[in-house]
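Only one chain is given next, in structure tokens, and it is the form predicted on its own.
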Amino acid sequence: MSDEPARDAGYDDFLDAIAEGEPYYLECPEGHGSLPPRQVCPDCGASELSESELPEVGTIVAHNVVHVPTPRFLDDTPYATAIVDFGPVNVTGQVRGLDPQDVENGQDVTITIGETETDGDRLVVFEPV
């Protein structure tokens, strides 16, 4: 038995694509966007999903500053999490490169991959443009 954590094929593929600078989302024939892993469109139920390029820049639409984290993020506090609008999809992640108190809705950010301070696991990170 391996000590490596189990791989979540759809989600880890998405993280790999972001790390390689080729982030994508899934799009159905009706133009609805969703994030992997998905087998069907959550809006219309279509099962024909294709990969489309995620826009380079998104806009923060909601955020909060975490002071009391789950154990997985204990050494990361305080930090800001945000929901970022990338057009067809919204993505949730941690904002870095700014003091958490300086994060505001309406700020433009790019997407990348970082690691948690606590355990080194990969996570979605947003950085200011």
Contents of the next structure:
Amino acid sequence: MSDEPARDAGYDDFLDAIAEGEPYYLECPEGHGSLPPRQVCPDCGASELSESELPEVGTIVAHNVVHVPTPRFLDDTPYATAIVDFGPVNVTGQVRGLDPQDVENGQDVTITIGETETDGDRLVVFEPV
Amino acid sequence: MTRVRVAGGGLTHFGVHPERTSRALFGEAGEAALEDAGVDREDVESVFFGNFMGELAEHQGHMGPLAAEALGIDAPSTRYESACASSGVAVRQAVQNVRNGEADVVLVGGAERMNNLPTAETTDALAIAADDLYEVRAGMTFPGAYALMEDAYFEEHGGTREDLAHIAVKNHQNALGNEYAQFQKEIDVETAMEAPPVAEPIHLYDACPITDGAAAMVLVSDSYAEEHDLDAPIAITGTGQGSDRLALQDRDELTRTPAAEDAGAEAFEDAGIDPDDVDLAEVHDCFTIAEALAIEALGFFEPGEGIAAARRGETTATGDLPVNLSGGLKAKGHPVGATGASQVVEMAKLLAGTHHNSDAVADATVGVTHNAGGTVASTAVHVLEVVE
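Can you swap the form predicted on its own for the form predicted in complex with its partner chain?
First the chain shown before, then all remaining chains and molecules of the complex.
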């Protein structure tokens, strides 16, 4: 046992892949997309999941501006979070590179990894194209 | 299959009671329920207890036995956790327990202590009802999650923050005179509109407060009610439950709540009723947009029509379908693990004519409760009817 917190297999690998510029999602033989960790496809239960390349550009389908955060984001407010449609999967993250008030649905974004202001924890970040 | 009667219900005051443990709160509500029912505690054969964040707020797990102990009941007791639907799900388990003949008398309810934590920590505790990996670590709070649903609703259906303000005004109005409610204060649309943002587009008056409190009720079989000559005119005639993918990002639509649609359809079929038969409803308005989504999911309004129902007067106390005559989560308060049970307690009183707002629904015979967990990834719906 290490005193360091354990990695979350699958999830941390997904973040690593984004950081390396090669993000992926999981695809089943029926073509359903999902995000790791997965033993089976949540749509159909298929167990043959392969890694497919995540499209480079996604579109914001919903967003907010958070003013009252959890302790891990105390120094980050106000910030915009968004759900972004990449086609086979949607991904949730923080929008940066824009004033939070200027974020709009329909905006095209790319995915990257950033750090929180509060603790330096890494998180999914979207940047305008 | 035996019919399940509400023999009695009890509530603590819903409000800011940071010094009171959930076991003490539940003891008060349960004691009131037993007294109201006129049922001997030794007759209780099983206890069903809802609680969400006991580990984080009170460093306490394994709360089932504590709940029974708090009432001096020596019977099997289990805690149910489904986020904000914890005690709605517990009620469903209790109903099924009586229906299948396992027990003639059960006690069900829930309790939550929340105000003993600083606001940021309560926000953190509530957020664990969302997907930790993909939502919480991205900075999503619970108001933030509903803000995403509200934003998507505006995008798809239109509607305005002012429509939603009318929901808040209505529910505050309904809570006037409810001795158990956290807020007994009238508000106006202008005040709601000018409140500070929590997670835009959600502002302070769109959100329910942070609440400590407990609710409990005694459910009995028809035969027990007859044998003991109980005054129990209300029956739970329908129960339904639905689940959805936990994270918003994994759902097909952000503007519908299929878990509530499924739970509602199942409960209505179970009771043999249609949405048109329903006279009043208590729904899970943790945020004003949630009330709009709830009354659409239950089939009372078409998608896109629920948001302005309060503004049109259709869901006010004098409307065709009064919604949240208790004050709802918005004004009555939302002690998370107690909320689902409290809705059933309030509904039974509304139908029995013993609620402060019963006069508004004097001829009502059918009521529905809708209790949602997370961003409606869990939902329990119950149908209550006047049977005597």
